[in-house]
Every structure is written in structure tokens, then in C-alpha cells.
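Consider the single chain below, provided in C-alpha cells and representing the form predicted on its own.
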Amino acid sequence: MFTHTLPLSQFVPTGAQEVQKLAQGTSDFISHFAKKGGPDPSDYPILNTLLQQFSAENIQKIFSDEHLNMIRNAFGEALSPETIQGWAYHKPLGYAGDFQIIEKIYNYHTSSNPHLAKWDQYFHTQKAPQAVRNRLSFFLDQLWKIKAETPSTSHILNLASGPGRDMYEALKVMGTSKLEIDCVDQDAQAINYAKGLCRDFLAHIQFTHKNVFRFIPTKTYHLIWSAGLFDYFNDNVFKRTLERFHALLKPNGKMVIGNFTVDNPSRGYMELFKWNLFHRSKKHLYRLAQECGFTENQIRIEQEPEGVNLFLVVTKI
């Protein structure tokens, strides 16, 4: 059994030699797991403790880019796009959180390479991907509520619709009766994938290939859903986008915005691979909504079962 001292838990370095020693120790620690073909379940607690400390704040305080590159290089092939963590780091489609990685998360994708499969298995045990998968049932619940509250056809807007998995799973359960969904995504590949996945429901789904900031709607909606877009926005962009799309709601319509919490235990792991989000607390989300002029009875904060993915729900009165 590997008994190397857990590097980052020991001390905060005060000089260049200590930083170098800490970076080397961390690199050796990760290299051990890479050489043995990935972590086993018994390794998860100690590896979690290490990776949780790689949030942007700690990284910026301790390590230079050179040190970080050394640590990342210790993963070897386990940081190639063949693994989910490597896909997150290399961003083959040019942006973080692309439709393919989200679909890999939804489907518990595991590399066919036996030397890399353990890394994907480890990835799927993290709280963040579990929270992403929980979006599916959360979205289904939102559709049931809107459909129950709407006597006629319910009109839904799905911002940054990605692979369309949330729609597919929801419509499989509830059908398309009295539901019309408009989807907006900037990635044409994502739209094509979603069309294929949702091919049985396309009579009730309209796709628009646009950046959400350039999208010009021609109707209003009972529900505007955005699971994974707003936590890439700083506060100013968040508020401008909330105000713009809230205006497109019908009376008593709801806008539901997903955002990862500041207490996300997977944050350091994600940020080591440059999957950076604007994490926000419940109070922060509530304050942003208030700064947009919404009153207390219009604002609600919900969450999925892990408590990692928060949802700001704003109702139009």
C-alpha cells in the first residue's frame, strides 16, 4: 500500500524551495496512481482529500504555472482526452462543459482502455457529476409542475440545451402532449446530436443554432430552463441575462437557473483541469435576483439531492 505523506495537507510553503518540494511531492503522489493504472476505491478518500485542495484560490497562492504543469503531467495518459478528466482539460470542442462531456457524465461513460477505465470510474464517484445527473429528474419535476399549472399547451425554452438528454428522458416518461420546447445552443454539433437523440419527439421540439445573447425569441414562455449556462457568467452578465429572459415569461411563468454551490466538494478536482465555474451560495443567488428588482415572493432557491447544484427559481408576477 502506498504510504506517501499527503502533500498539500502538511503545510503552506513559505519559500521557493518549499514550494518546489510540495509540487514534487504532489506530482509523485499522483504519479503513483497513474503508474498502477488508476485509483482503486480504497484510494478514493485520500485522493479526494488531495484534489479538493486544488481550488483556484489555493492554486494561485501556492503554485506557478510551471509547478501545475508538472503536477498535471504526472497523470500521464490519464490526462488524455480518452478519460473524462482529460477531456475536461483539453476541451476538444473548444469550450468547457461541452455536450459530449455532459453526455459522458449522464451515461457513466468509461474508457475502453483498461489502463484508463479506473480514472473514469473514480470521476463518476465525484459529487459534481452526480449532481449533473440529478438534473434529469429535477427537469422532469419542473415539466410536471408547469404542465399541471397550464390549462393549454406549455411553452418551454431550454437555454444551452446541449445533448438534449434532459428533454429525452423527460419526454420518454411524460410524453409530448401539450408541450412545446424551444432549444437554443451555440454548438451545431450539440444540436445535431440532440436531434438524433430526441428524434421521436421532434414534432414538439424546435432547435435554434445561436449564442443565447443573439437569440431573438418570437413568443413568451411558461418555463425557461437553464441547467448549466449561468455558472459560466460573472455577476454582471448573470444579471443582464436573467433580466432579459425573465421578460420573456408569461404571467406566473418561471425561470429556473442552475448554478454550482461554493461548497462543491469536486471544485478543486475540476479546477486542476481548468474546468472553472462561478460557484455561488444560496445567499449570493438570492442577492443577484434582488439586485435585478425581484421581490422576496418571486425568488426561491432549490437544489438537487446532493446539494451541489443549486437552482434559482424566479417567478413572473
Ligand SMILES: C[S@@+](CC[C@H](N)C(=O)[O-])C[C@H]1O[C@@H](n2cnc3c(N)ncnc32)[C@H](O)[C@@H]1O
The other form holds:
Amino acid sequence: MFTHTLPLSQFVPTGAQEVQKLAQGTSDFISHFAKKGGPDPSDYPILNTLLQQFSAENIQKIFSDEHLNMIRNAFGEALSPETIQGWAYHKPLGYAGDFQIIEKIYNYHTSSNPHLAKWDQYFHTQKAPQAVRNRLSFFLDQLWKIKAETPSTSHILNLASGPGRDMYEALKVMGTSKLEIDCVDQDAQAINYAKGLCRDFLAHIQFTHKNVFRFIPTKTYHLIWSAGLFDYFNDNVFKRTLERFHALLKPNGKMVIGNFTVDNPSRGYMELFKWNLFHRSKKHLYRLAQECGFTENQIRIEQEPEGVNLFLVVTKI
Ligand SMILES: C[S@@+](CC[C@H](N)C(=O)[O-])C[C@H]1O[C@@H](n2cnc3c(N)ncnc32)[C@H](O)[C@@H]1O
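Could the form predicted together with this ligand be shown next, to go alongside the form predicted on its own?
The next block holds the full complex; its first chain is the one shown before.
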């Protein structure tokens, strides 16, 4: 059973044997939950405490790749792509944050295998998936606002549109009148899925199968929306992409960019499964926008109710 009381970040190993002991203890602790068929809600606090410590910096200080593999292996079948955490780790589509895992999050997907289902139930209680689900109402708000501000048809660009769930849920509520949405995604499967999901609205949605860096737009937009993309970019790519797409805004148009905060409590859990993001603080996002030459009155930072998914909003003047 797990007996460490120190946060892993404060653990000062006195030798290889101690680190090995810590890794073994951690792995035994995980095995304990795996053997009993996944964590029950009463186990969540202690499991959270442990997993929160697996943010990359701490891990690199203490554990070798071998240790980490031992800890991951302790999950057993709960690390197969049958669970959401296993899907995150194995990346069956070849990259982190694919449209299928995002859909599983939006839909509270749980495995049909009752033992594995408990891991999915645990996953969905994390702040990060809740923040992803909160994007839906956040996007709906953006659409309402832009529609209210635009006398004619609102033109929207959705960068990295993924499964299209945000558009589907918004258009179900608002209808498509006076809305035209252009979507770009590099994954053809994501586009096909989004087309199927949004089939009733396709007269108002156009899809382009392209890497955003190679997308050559032919018009300007009232709103450019991008969630789950910029937090995979380093600062230089972030700024270049912001500058490039900001140029496509109509006067008074807005670019809204999602980025997970540095205070994401699910970060360690995600990074244990190699779902790594460029987490950024509000200050950091603000600074990046300033470095692109935007002025104070053009920059705003918003957030969804969990405060985990931040949104940099830049207005064109
Ligand atoms: C995390 S999902 C986000 C989907 C959606 N925006 C949402 O929030 O529900 C990321 C999507 O970005 C797409 N993507 C990642 N990098 C891209 C790039 N450079 N160009 C175009 N699409 C990209 C992936 O194919 C995937 O569908």
C-alpha cells in the first residue's frame, strides 16, 4: 500500500535504491486500484493527490523512464485504449488530443467493461475534461455575442475544428440564420466525423482539410475561434499563428484562442500518459499578445467556470 506522505516534488532521493523504492511503492498503490477494478469515489482524493504530482518537471527530477513505465504498467488493462486514459497514452490516431478522445470527453463516454468503466468515471471527474466540456457553452456565448454585434451575416473561422461538437451544440440552440462557419482541420477523419454530426447544418458550414499553417483563406472574419490547438504550440509558433490569423479579422473582429492554464490540476495525470501541453498563465498569454504588438485595449483574458481553460481574446482595431 502507498505510504509516502511527502509530495513527490519534495522528495529528495538519497540514492538509487530510495528512488526505486518510491517508484515501486507508487506502482503498488496503482496496482491496488487496478486489482479491485478501478477507483471508487472515496478513493478519488488520494488518487488525485498522487497523480497531481506527475507533472513533467517533478517526474524528470525523480523518476527514470523505466520507473515511469513500471508505474504505467501497474494500471494493467486500465491503460489499454479501451479507457480514456489509455487512449490518451496510446494515441491510436497518432497524435495527442484527437477528435475521438475529445468526443469521448464531451459525451462522458465510459467503457462497457464494468472494471474499466470505473477508470473512465474517475477520468470524467477531473477538472481538465470538465474544462473541455465547458468550451461548449463558452463557444455558444461567443456566437451569440458576435451575432448580436453583426448587422449582416457573421463569418466565423474555426481553426482545428475536431469533432465539431461545439458547432453542433451551438447551432442546435441558435439555428444557422446569419451564420457562416469555415472549419479547418488537418485530420480527414475528424472532418468526416464533424460533417456527419453537423449534417443538418452543412449549408452553413464549410470544411477545409488542411494544416492551419498551410490554409490560405479567401475572406475575412468577424470571429476566429480556436480551442485545443494553440496549447500544442510553443511561444514562437503561437505568436506567428496569432499574427497571421489576426490579419484576417474584419474591423472590430475577435480572435478567441483557448489555452490550458498552468494551474491545471489534471496536468500530472495527463503528463503521466504523455498528453503534454504548453500550459500558460493569464500573464503569459497577455505577454504573448503584447509581443505581437497588440495594445492593452485589444487584449482580454477570459476563462470557463473551472478556470482551467483560459481564452485569449484579441480584438482588431
Ligand atoms: C484537441 S482537438 C480540438 C477540437 C475542437 N476545437 C474542440 O475544442 O472541440 C484538436 C484538433 O486539432 C487538429 N489539429 C491539430 N493540429 C493541427 C494543425 N496544425 N492544423 C489543423 N488542425 C490541427 C486535430 O486534427 C484535432 O482534430
